[in-house]
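Heads up, the chain below is alone and in the form predicted on its own; it's given as structure tokens.
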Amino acid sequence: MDVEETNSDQESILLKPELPVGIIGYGAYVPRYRLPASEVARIWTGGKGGLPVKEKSVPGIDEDVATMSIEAARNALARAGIDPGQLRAVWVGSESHPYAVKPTSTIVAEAIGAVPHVQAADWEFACKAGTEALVAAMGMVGSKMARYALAIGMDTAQGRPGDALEYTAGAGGAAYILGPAEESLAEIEYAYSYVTDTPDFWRRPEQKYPEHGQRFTGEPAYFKHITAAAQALMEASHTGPEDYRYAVFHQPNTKFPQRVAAQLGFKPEQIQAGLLVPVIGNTYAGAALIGLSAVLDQAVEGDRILMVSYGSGAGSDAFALRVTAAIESRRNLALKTADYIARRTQIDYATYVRYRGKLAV
């Protein structure tokens, strides 16, 4: 087999639409309430033990995935500068949809004015439900079935009281409108998906809180899938860590994304801009996407970004993006991710329990 055939085989695994596609608008949302990890430790361990994150974001009593998705979508529309009626898809990825049977996507589509000529659906794949919707939006726009499609990754805080997840499970996410690359503020050059049946995290029907496989969630779950996806995309696209200004990895805690970045050859400064878990927690389906939004808030023309999500069950979606000149004129048309993070109101554990419905009466 010659070199050209080998390169062709490598490139065939990439998800690359016929029509070049890019992000024409993006927007994030983070609830204002914050629960310090020290407050969780005070209740369950008497303040003892290590704290995996500093604090996490908590939805207000009147907030859920639908309301938060609407806010993020409106920010994305403001940056895109299009009429919501031009959207032909509104897709919401989450593991905490407010209804078991009733789509979140139709609520969002109605609220932003995208109905009725629109395709709407909810997506689920644990923490990569948002990037799963993003890949589908790439396909819809790239096949010319639609000029614009909206993909959202959003979640609310989950975690059994006293469980390790309660320290890290935050809330928030981001919305992305995809369209033709010539209109974009960041072109998606390549995407790649890597999936296996690895049951590291699950929740049965009628079960209130998810279960997780303890250390198994790291290896072979998180690390195997993220490294495999990132390496495959870089090899097939003939790029390396040195070709990217920024990298964003799914962040269930503080250590995992830092460790996987080092394993892949990325430097700490390449991941710092998108590393939000220490101050808002793991936002599940929104984690990689909100990290990307923070990067786009400061990236400049020509910067390349590698983003890799991870969803338990298990799989990773990897994306290579290149920022365009349009970023400068559209970045300030909506609130930045840092604006939402700075808008902080600290709460105690009792308030958290009431807001999240953890107290059964």
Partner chain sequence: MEVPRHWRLRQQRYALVGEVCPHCDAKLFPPRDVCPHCGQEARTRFTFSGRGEVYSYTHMSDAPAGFEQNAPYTVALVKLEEGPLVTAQLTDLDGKPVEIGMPVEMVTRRIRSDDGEKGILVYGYKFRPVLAGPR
The other form holds:
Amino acid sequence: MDVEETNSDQESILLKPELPVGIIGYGAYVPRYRLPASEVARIWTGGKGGLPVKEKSVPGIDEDVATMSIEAARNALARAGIDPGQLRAVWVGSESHPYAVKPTSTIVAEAIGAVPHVQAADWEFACKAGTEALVAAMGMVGSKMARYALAIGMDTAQGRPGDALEYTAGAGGAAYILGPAEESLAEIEYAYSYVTDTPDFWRRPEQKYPEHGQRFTGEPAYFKHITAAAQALMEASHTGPEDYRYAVFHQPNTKFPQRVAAQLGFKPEQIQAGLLVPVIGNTYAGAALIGLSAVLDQAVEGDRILMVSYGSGAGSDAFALRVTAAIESRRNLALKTADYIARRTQIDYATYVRYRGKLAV
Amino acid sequence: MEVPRHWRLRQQRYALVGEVCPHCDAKLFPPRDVCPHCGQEARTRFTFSGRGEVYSYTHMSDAPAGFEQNAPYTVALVKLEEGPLVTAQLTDLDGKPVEIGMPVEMVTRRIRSDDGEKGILVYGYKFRPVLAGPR
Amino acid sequence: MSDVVIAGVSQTPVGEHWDWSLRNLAAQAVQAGRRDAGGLMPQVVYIANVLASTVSHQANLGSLVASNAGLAGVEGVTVEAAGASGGAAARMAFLAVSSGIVDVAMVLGVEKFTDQAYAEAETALAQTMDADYESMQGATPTSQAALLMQRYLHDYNVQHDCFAGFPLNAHANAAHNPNAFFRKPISRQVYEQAETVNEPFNIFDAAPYADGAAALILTRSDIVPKDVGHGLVRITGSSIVTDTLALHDRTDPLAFQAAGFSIERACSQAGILPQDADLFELDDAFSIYAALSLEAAGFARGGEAWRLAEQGQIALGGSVPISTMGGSKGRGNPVGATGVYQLVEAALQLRGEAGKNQIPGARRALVQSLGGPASTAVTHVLEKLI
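Switching forms now, from the form predicted on its own to the form predicted together with the partner chain, please provide the structure.
So here's everything in the complex, that chain up top.
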């Protein structure tokens, strides 16, 4: 991978706010139902073939990105300990917004008590819609336009029945409240975004399920963008894999993040804490962010974390974070990622079909 | 289409926003602007914690129009820790037995979708068994 | 204040009347009621109805009924108080006649239920609850009653089958009522093995909703034609009391406070005690309502009304006969018309025309209708005019 094609000198490509910015509260959400990948295989391949994950999370019949975002946001507020009226942005990144037109973010903002003095918008960039919102929130806080901003990545991902995506398309995500670094439980030292026009996965209007380029989604898409973003961030910030205790990569299946970590020189133990895809599936716009919340649940002061998202179409946002002492007093103020993962009710394919509205009635 | 009606109640529905009586400190949900305990005006906003316990419950298999997709479901009277009773569905039960006195917590969920696939989505409070974990 | 008597009564059979519309049912009851009152022409008709505007897409029943039932031009309005509509309409007629402004008033209960399929019908019924805070949560009147029963079982530490006596009594009595929907007794075993519909409820704990129409003609005794051919019944007590619409707004949901107050007021007007009545036509839309009504009226302490049923005290020969013609459980529950049926049935008991279900020497009846879980309670005291 050659960084030269990013056509810029190293320092200036970093996204680094004037005012140091950090995470002052975070919260995860995973719905309680689990569909084993073996159930999808049982229906569509007679049980043959390898499985990309063990199981995936499935939202209940009364859940969607709005309700899941509300719960994650309430968890983030509990950890941040701020009045929701102090938020100046509520941004929800997802590819499963409940409405085609009408913001999810206003529902979330109203439910958490953040209205009316607030920016609210829904972000869309396939699986990196959540980290797009996070970068924008860094800008809001880092420019002192706002003291606090909330960015959420949440999905109830779609997969066509029988498609490879159906094994993995899960539900979950996380919410982050950004504020001044001195109040933070983890400072975001730098961010970097790497974007090209690469159509590896898409969904046209009115279509219920996405299409994808099969093996084209690998090398030129996922691997190219994540490695480029991670390497550029590390080079520009003069860091290497050994400087990070944890790394989180977008996780569409179990193998991809493991392989990209190895390509970048990270060891398996560095990605272990944030690798949730085997047990909750690919949570799309929530995937990298919920991996980060799982890491924050166990990180200690001084730990550095590299997080790189990937959104089809395509692009990656990379973040370098450093955990502060405040983590200790705040992480127990809300349910942890693992609490949600531990809450598990296995369902069969028939129940899944009903809960996900795939049943024609 | 009953958009204004749902819109008017959004804060109560999404977040259990009620009232507290400035005269006798009674917590009121639903809000009604007049305190049923002391008869005086009560318009001070009060957001309930969402914690409470099951006062009574029933499992329903026959649902009225607008709720068929959810059936079977459980309707409960929930005694909020601040005092009032509310009628609400229990969720995330998936077959686990419900008991009177069981601690529950409020979550905001889809409670109904109006006009099939075309109408607005109505969100509101439901209660689930309290999730284990630090808090 | 003038004395008010029931000069005539009528009722159609209760059931699934696929061939009859709202207006057919109404016309039959109006005609039969007038005949029973010796041809008296009412100056006003109070129409008890709950569902016409949703199930039949029909409002302004006053005009519809008057013009379709040979009462053209007569004053007519709808009175609605959910399941207590029939009792409430009777009270309006009672007030009109006792005020002296009206000489002859008709009370017509009419309900057309079976024109809608289940989900829509259930939705229509759910309108009688708090729309913003109960029905929006997916609750229905049946679920409300089930919530009460569940709490009753818990608070009094009793088992569900303790309610068996109520539907057993209702079905036994309905067997001899030619106008009843279900004319077959049921056994305890059938009750105990019945399908659960709203846990802890089974199908026998809820009265079946049905179509029906019934009428009363109220007037002063001096106006009743001499050749009317049957005994007269005087209304000596009448009361409506309301409680909160939503069950959750009450401190003690099992208390049925309005039901108790309404009995007290009606009895005090009549100068009697509830125990002085020879029968108590209470609202048994749900078996738990029958129990709570008996307790609210003072016939049993909290948690003990089911014992009256077990001991046979609610049967025709017992100390407090209820549902003497089958009640809503056996006769069927034509929602808004139910209260009128109850008054008609009690009047027939006092006239000595209750056939095989006749309570010997019945002179005095308590009749109570409930709107929702006693959100509205209407009580009348009827006495045989000697």
